[in-house]
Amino acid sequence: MNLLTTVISICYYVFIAYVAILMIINLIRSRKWEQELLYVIVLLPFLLRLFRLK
């Protein structure tokens, strides 16, 4: 049971990292400041979760 929990946690953090990387790429490509602000607002919870701060 402990192994299953570890595997699920690793998969979860890999998925969160993947989504965060995609959002960072879109943030870099964006040229409108409104879109950049939206990406930062959406990206913040993902980064906090990835670094296990929240």
Second form
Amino acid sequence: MNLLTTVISICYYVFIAYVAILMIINLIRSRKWEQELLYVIVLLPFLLRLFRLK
Amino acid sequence: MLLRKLIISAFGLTVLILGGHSFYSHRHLKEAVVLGPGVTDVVKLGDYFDGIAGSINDCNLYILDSGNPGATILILGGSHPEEPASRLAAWLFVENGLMTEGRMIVALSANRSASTVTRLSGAYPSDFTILTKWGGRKFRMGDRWSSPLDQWPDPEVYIHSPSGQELAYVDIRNFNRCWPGRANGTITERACFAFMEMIRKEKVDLVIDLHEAELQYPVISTIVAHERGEELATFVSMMLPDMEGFNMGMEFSPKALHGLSHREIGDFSDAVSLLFEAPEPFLDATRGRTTREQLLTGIDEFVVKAGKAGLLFEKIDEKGWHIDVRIGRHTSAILQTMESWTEIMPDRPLSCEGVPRYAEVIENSTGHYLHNPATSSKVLYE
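Target state, the form predicted in complex with its partner chain; input state, the form predicted alone:
Zooming out: every chain and molecule, the one shown earlier first.
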């Protein structure tokens, strides 16, 4: 069970990193300030988790 | 447009740094423990089970050995670190206690992982300060469950081992739903298993697990006792009103409710297991603002209103339930339990001096009994 949860956790962090990168790319491509602000706000919990802060 | 993106990104980075710093500081806040005159040794939980050694739940165990014959008592503080009086009552024993008969083992952070996080989305304060004559001592406010940073993911349903009983999914991170633990389980289960190993190896006779409960919860202001501790708990419950000036009921540990310390420690070791509950309005769902002040004073107008509506299982008025009152209840209940134990089993006595009782904690405040780490030579950190 521990091995399984470890594998799931690693997949989860990889997934978070992938989504975070997608949002950063979208932030760079975006042309509306409202969307840019939204991307930044949505990105925060992903980064907090990725850096193991929360 | 590039400048706008940079400004918005800088805003996000600022929020990330401020928030991240707050979370990091909470998780890594060092709580000082000034070793009192009675502490003869400090060991790690991992000394009893390799599976927990070096992990976040490898907590300190403070040993107060009188050197005289007697029983061994284990005090568990911090099973649920969102119940601060349970940790602070144990703290007073470590900083002030001197065993004169028997031996005491104290855990201040039984589930250390849970002490590094607060309830998610609960807007809890991350810490609180107990004022003293020389300043203040800051403590982490914790959670009921281990941090998801240390144990994740949760299952759909938590199947308790070894009973096979189905419990709420989140309780797989609840230290007081994981007893007697599993050697190859989650970090919370392994912590419980390590404590069971310690209880068996040290031949602990009596375990007291300290808790606090919301006033809307029926198991409150009471001792929950394993069947082998019923006589002792009844004795203590009878003595407390006359000797200490407050009431504490006594309840039987349900045989079919698994994972709790009062059930499993008694079933899987020779120790008598008791669980103490004190009232904590901070935990009530009907509370108002969840602030440090509310945590310490236990004053909440909305919980009082709930009481007037007959929704509570414990009394409350405008004076609230101050943390000194809650800590004093625990210290007195422990001391009274040791005295009652000694009366029942005089060949295996337990006796402790130096720890303030209920009336003393209320009169002098908890801070009076916390010593200054800056002027003490023997200081450890939780």
